[in-house]
Amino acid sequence: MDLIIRGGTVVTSTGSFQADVAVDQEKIVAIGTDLKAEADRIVDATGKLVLPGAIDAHTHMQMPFGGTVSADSYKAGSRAAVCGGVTTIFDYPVQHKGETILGLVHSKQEICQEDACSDYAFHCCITDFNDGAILDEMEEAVAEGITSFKCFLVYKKEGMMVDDGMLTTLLERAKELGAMVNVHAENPDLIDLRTEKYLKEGKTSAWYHYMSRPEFVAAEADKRVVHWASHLDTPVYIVHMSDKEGLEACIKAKEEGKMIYVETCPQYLEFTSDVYKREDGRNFVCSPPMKGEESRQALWTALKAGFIDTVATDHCPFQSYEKDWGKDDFSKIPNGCAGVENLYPYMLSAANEGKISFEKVVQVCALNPAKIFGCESKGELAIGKDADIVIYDPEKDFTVHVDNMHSDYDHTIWEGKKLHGYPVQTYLRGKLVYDNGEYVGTPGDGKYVKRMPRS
């Protein structure tokens, strides 16, 4: 036996119980009380929680955007991930005109084979059909375990947007292949119109980033996505849900039995649009922006009720000097914030405070993303699953500072956030990769996760 974790409280999506967890050859091989087997390493988890590693289903590592590249490389971002208890990341490489899905993804895999500190998978963003070749190539991609594709309903000027015809074509093609389409839903024409208006009026601060794309601008697009998916009878995954009205449309469709999956992010659960009034408001600029308190509360209510399927981060940090490009023009601020190292600690701290249950955190941060995206060996502590394990000390107090994070960015929107409870160890397929504040793994530890199509 390689490893036994003794005496902790094992947390699953349905309950918690005291048990030992045994690991051999990267897999969980036994869970039970007082396991008698010998092991190369025995860890005492008395008084601590033993959890499955989290899956961050939404990251953008070393992504070209806004005239620069996001601050975290695959090495830095995945290193930060495991230090926060995230053992698998899903990244979003963006296809541009002339590029193929597999050519793009293979280029990212080559980097990750050398650099990844966590396990990794990809959703490929499709922006151009390349005269129909992409629709054929999607079948090859699914065979290689790439079973999800993303559409932007925004970034029209940047050449990344798909129109309704492309969206519906992709929804139907994905359904044929047992794949999923993920959608960034905001109305691009309204955003462009309002942005131009505010800039002409000399309204250039970060507050007008929010005002250019408020709740109803996202809600219209959310409803449109729900409309198409419902009438085409296709599954769809709406990323980074932030607004109450769009969320309500998703809930209604879910209650009618439609295959609508909803993701939100910690920043929408924690912050409101008031952050854009701050002196450092530009550091919080992401798309969609944080919304009003009514939307924030609606997200928490839906999360508790089971209408939000996953919590992920949209991790896409930029350096502060890059954010400063938009000091006098909000439209020039690179869109994105840090989060991958904060996801699990934030959600588990919320459970520790009684906002939700620990079991709910396991559902939305581990089990659900594994199930939705076909990660058969991930997402739960169960015999035969990968030994992706987090040991969490519910009594450990932790305050987030940029200096105790493990990324390459120079600031974080989570600066000063106090958390009660914090991960103390992370195991990636049975290997200790994070230990009490220190990354102790090796870049290249991460493996590609080949996913199964939907049946």
Ligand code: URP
Contents of the next structure:
Amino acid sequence: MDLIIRGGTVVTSTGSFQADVAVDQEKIVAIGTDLKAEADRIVDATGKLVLPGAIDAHTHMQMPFGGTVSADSYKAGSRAAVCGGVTTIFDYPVQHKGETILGLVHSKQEICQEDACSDYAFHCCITDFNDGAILDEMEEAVAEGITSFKCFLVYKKEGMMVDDGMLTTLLERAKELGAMVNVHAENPDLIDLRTEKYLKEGKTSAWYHYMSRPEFVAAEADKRVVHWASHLDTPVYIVHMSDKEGLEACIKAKEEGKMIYVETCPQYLEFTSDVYKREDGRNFVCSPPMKGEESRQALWTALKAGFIDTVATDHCPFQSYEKDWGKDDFSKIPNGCAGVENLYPYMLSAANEGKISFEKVVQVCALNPAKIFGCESKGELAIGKDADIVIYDPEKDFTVHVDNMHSDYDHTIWEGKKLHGYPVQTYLRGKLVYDNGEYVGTPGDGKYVKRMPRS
Ligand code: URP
Ligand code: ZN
Ligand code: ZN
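Target state, the form predicted in complex with the named molecule; input state, the form predicted alone:
Up next: the whole complex, starting with the chain shown before.
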């Protein structure tokens, strides 16, 4: 046996119990009390929680965007991931006109083979059908384990937007292939109109990033996505849900049995649009922006009630000097914030404080993304699954500072956030990769996660 973790409290999606966990050849091979086997490494987890590694289903590593490239390379971002208990990331390469899905994804796989510190999968963002060739190629992509595709209903000027015709074509094609479409839902025309208006009026601060795309601007697009997916009877996954009205439309559709999956992010659970009134408001600029307190509360309520399927980060950091490009013009701020290392600690701290259960955190941060996106060997502590394991000390207090993170960015929206409880070790398929504040793995440890289509 390679590893036995003894005496911890094992947390699954349905319950918690005292047990030992045995690992051999990258897999969990036994879970039980007082396992008698010998092992090369024995870890005493008394007083600790033993959890499945989290899956961050939404990251943008070294992504060309906003006139620059997001600040975390695959190496830095996936290193930060495992240091926060995330053992699998789903990245979003963006296909542009003339590019093929597999050409793009293979180029990312090449980088990750050398650099990835966590396991990795890809959702491919489609921005152009290349005269229909992309719709054919989606089948080959699914065969290679890329079983989800994203589209943006925004970023029109950036040439990344798809219209309703393309969205509905993608939804129907994905259904044929057993794939999923992930959608960034905001209304592009309203955003452009309002942005222009505020800039003309000299209203240039980060607050007007929020004002140009407030609740109702996102809600219209959320409802439109629900409408198309419901009528076409296709599954759809709405990324980074942030607004109450759109969320309510999703909940209603879910209650009617529609295949609507909802992701939110820690930043929408923690912050409100008030952050954009701060001197450093530009650092919080992401799309969709943080919304009002009513939306924030609605997200927590929906999470507790089981209407939020996943919590992921939309990790897309930029350096301070890049955020500063928009000091006098909010439209020039590169959109995106850091989060991959904060996801699990933030959600687990919420559980530790009694706001939600630990089992709920396992559901939304591990099991549900694994199930929704077809990662058969991930998402749970169970015999036969990959030994992606996090040991969590519920008594360890931790304050987030950019200096105790493991990314390449120079600031974080989570600066100063106090957490009660923190991961102390992360195992990636049985290999220790994070140990009490230190990254101890080797870049290249991460493997590609080939996913299964939906049946
Ligand atoms: O502001 C964000 N979210 N940047 C990354 C791209 C996206 O929209 O997901
Ligand atoms: Zn997005
Ligand atoms: Zn994103």
